[in-house]
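Below, in structure tokens: the form predicted alone, a single chain.
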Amino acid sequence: MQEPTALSRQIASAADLSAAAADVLAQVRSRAPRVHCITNSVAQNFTANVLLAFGAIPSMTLSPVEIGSFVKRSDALLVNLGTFGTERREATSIAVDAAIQGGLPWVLDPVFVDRAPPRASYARDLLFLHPTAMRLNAQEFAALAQTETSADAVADFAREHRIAIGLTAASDLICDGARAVTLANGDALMAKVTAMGCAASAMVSACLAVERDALVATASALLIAGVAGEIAAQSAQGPGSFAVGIIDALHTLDAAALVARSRITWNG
């Protein structure tokens, strides 16, 4: 297991955050963190390819007899609740326990908790195990927090659960209860590709493997995904070519382009 970068960054502006994101990108590529993903069956292939293009190493096993060993040999864990059946629930219990014992960062992606109350209840139980970060959309947040989605509600929830939250939409909100940032990067085609959000959550996990500051890691992952989406959209003919293009864009994205394209509002 690799040790994430120590908390030594002084983030006080949008420029500081974009520079930090460029460094996180470089760290992922140089250190190739291993990310174990419990994710839905629809998302597995795309998520794995996104992580590989990003510079991380994915694993996906759900087998109860081996998932603990896989997690212990990883640098971060993703728990995605999509297509969440008995096997994934058992795998999640074992994996989260292994992550906690190993001091690994882990990310909760509470997919579709707005569709099924039992799933929302289970996600709330997982929050008591203190995931490092959570990525979700406004409808999922409202169901999980049982309140209307607003910047204040997200900040309150983040403080209560001691977690960094990445709320993704046309503009993304990232908040840890003390600091907040909004990102205006991305492209509408990102909403037309299955598993794009799931893959973004996996990228958050990869960033947490190299960056201890959960807000910086979460914002970096979503910024990198958004900029890559913009680049891919420039040559895409539609959702199909875009899905391939964003993988290529993640593979070739450099620090200069990331910083130049960043559209960040820092709310410290």
Contents of the next structure:
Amino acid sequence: MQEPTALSRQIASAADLSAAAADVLAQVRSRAPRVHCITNSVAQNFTANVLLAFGAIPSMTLSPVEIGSFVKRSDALLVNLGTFGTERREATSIAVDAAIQGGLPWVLDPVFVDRAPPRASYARDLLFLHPTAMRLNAQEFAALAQTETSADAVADFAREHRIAIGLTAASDLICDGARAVTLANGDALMAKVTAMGCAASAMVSACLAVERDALVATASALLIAGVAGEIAAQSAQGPGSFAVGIIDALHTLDAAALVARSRITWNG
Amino acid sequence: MQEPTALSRQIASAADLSAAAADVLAQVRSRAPRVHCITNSVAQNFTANVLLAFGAIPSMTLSPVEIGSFVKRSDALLVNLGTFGTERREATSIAVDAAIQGGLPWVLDPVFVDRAPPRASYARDLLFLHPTAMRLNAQEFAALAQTETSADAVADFAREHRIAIGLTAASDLICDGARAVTLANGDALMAKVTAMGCAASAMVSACLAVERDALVATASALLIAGVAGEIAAQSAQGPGSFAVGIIDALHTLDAAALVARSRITWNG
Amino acid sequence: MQEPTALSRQIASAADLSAAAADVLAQVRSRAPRVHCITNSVAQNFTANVLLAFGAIPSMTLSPVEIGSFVKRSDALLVNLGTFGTERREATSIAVDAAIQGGLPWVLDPVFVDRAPPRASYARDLLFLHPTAMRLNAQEFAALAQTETSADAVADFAREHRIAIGLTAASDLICDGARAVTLANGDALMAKVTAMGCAASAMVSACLAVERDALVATASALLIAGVAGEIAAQSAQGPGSFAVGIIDALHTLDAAALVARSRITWNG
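Given the form predicted alone above, produce the structure of the same protein in the form predicted in complex with another copy of the chain.
Zooming out: every chain and molecule, the one shown earlier first.
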């Protein structure tokens, strides 16, 4: 496990946050954190390619006999609940134990908990193990928190569970219970590519490996994904070429473009 | 579950069918049917992206503890037999029960039954549960029906099993035992992209969610796929860019282009 | 199972090898060998598309009840150890037995054995069953052979296990213990696309189906992959468009371009 940046930055404005995100991008590229991903089989290939383009090193095994070894040699963990079966639950249990013992940051993506009550119940169990961050959409939040989705409800939930939350939508909300950020970046085509949210959650894991402040790491990942999406949309002919283009854009994105394009509202 | 179009259209010509297909495309886009897919892990990502580009909402879990919840909240089901193991059989049993109880249309794709006798035997068992439609190729039909593939054999099989059959090849044959249609659309590159047939079967499921006439739904799906393939082939450099281009083409295809390009032979 | 080329060619120079590779490419395209792939779920889709673009016919089932039937009807087998669980071990045991009984060539890809000791141990067990060839990188070789990676260590290992080894890196080393070849083809973007090595291993399997000399088959596959990568890199905007482009390039690559671009050092 690599050491994340030792001292949290002082972030007091949107400009501070976009500068921090540019630095997080540079750190991911130079340190190439290893991110072990428990993710659904639909998302595995795209997620791995997004992480590689971002600068991280993905691994994806789910085998109970070896996942502990992989997580111990990793810098962050992603737990995505998609296409969830018995083997994945056993793997998750071992992986989360290894992450906690090793002091690794880990991210929960409770995908589609609004579609299956057993999955929502399992996600609530995992929250008691204190994931560092969680990325999800409004319907998933409502099913998980058993309340209507609002900025206040998200802040309450973040405080209660001591977690950074990234709620993705046309405008993203990132909140850790004390501070809140909204991001207006991104493109509508992001919702037309499968596993885009899952891949964004993996990017949050990669950022947490290099940045100790979970709000800053989560916001950085979603800002970088959103800006890459905007760049990809400029030359896309539809969701097929968009999915290819966002991987290219992640690979070539530079700090200046990231800062110039960022549309952040900071509520510190 | 959404209600499909209440009254079947009167289709009496190739022109009627292409107009119906244009309407089915519009219905899928406006109603965004949820399609639960039991499909092989090779095909999952491409199938999900094809469904999203088409306008439908895919889900893909195979976990026995939650697949029933997913199917109940869906508008159609796909059962593809690729990379089939014990967990998928258990999931299929639960999913088909839920589809039958909920009155959902469901599609069988008996992929590669010509390569493994146990798979053919399982596919024959599923036929007794009356899938709404089945998409397959000539070798798969021959293995399943234990006869040579011919238009008459397909018609006999469709009558016997009360099913709409989509037999895909250079020229597609769609038949429900009473009516038959051939489609000359498509491109040779479709056979060079893995999961193209699997994705077409998922499109049949999406069309059945909005169109009660299984022959019309099956023919609409295969016509839309074939025309999108032709459009993609115009700018493809090979099967890689073709696979990207067909997703773009599905997203941007308009009714006029669909009707103008359709090459249908109607045998009512 | 198809018969590979009956008589080994006499290869005595780099020019002989590039001519042989051009012939292997033509053989794969004309004979369309069936390659059954036990591979990780991250790699399945890309591997299948690479094999189709190359001219081979992939199948990927892992189900113990049917994998024997598939391997019996195949011309070569790939065993990749990624995302390895109980079902895959059982499938591997049945598949390798079927390959040995049928006299099929088979390839071992011990991916990430440097990350999990149980996986390295399992890979060593498989080596006692004499795979025809093995493709891996330097870290994986070091973990497997429990020695530092060097050309001499690779040659010793190849002799001891009577296997052709393809060690991929910026410069690839192919060695069967008696002869050694280095290839300077390829592009740095190949390391930024997930499953590129896995797909190269599948190409080795396809070449072994048509070429009995394992060194020639392994070198041909890696040369073809490297040259296709160079062609794809010419128009790529990043790893996303590169992954698409290498599939296009495999499909359109011609013998003259392959020979002209080859950068082979022959140590017969």
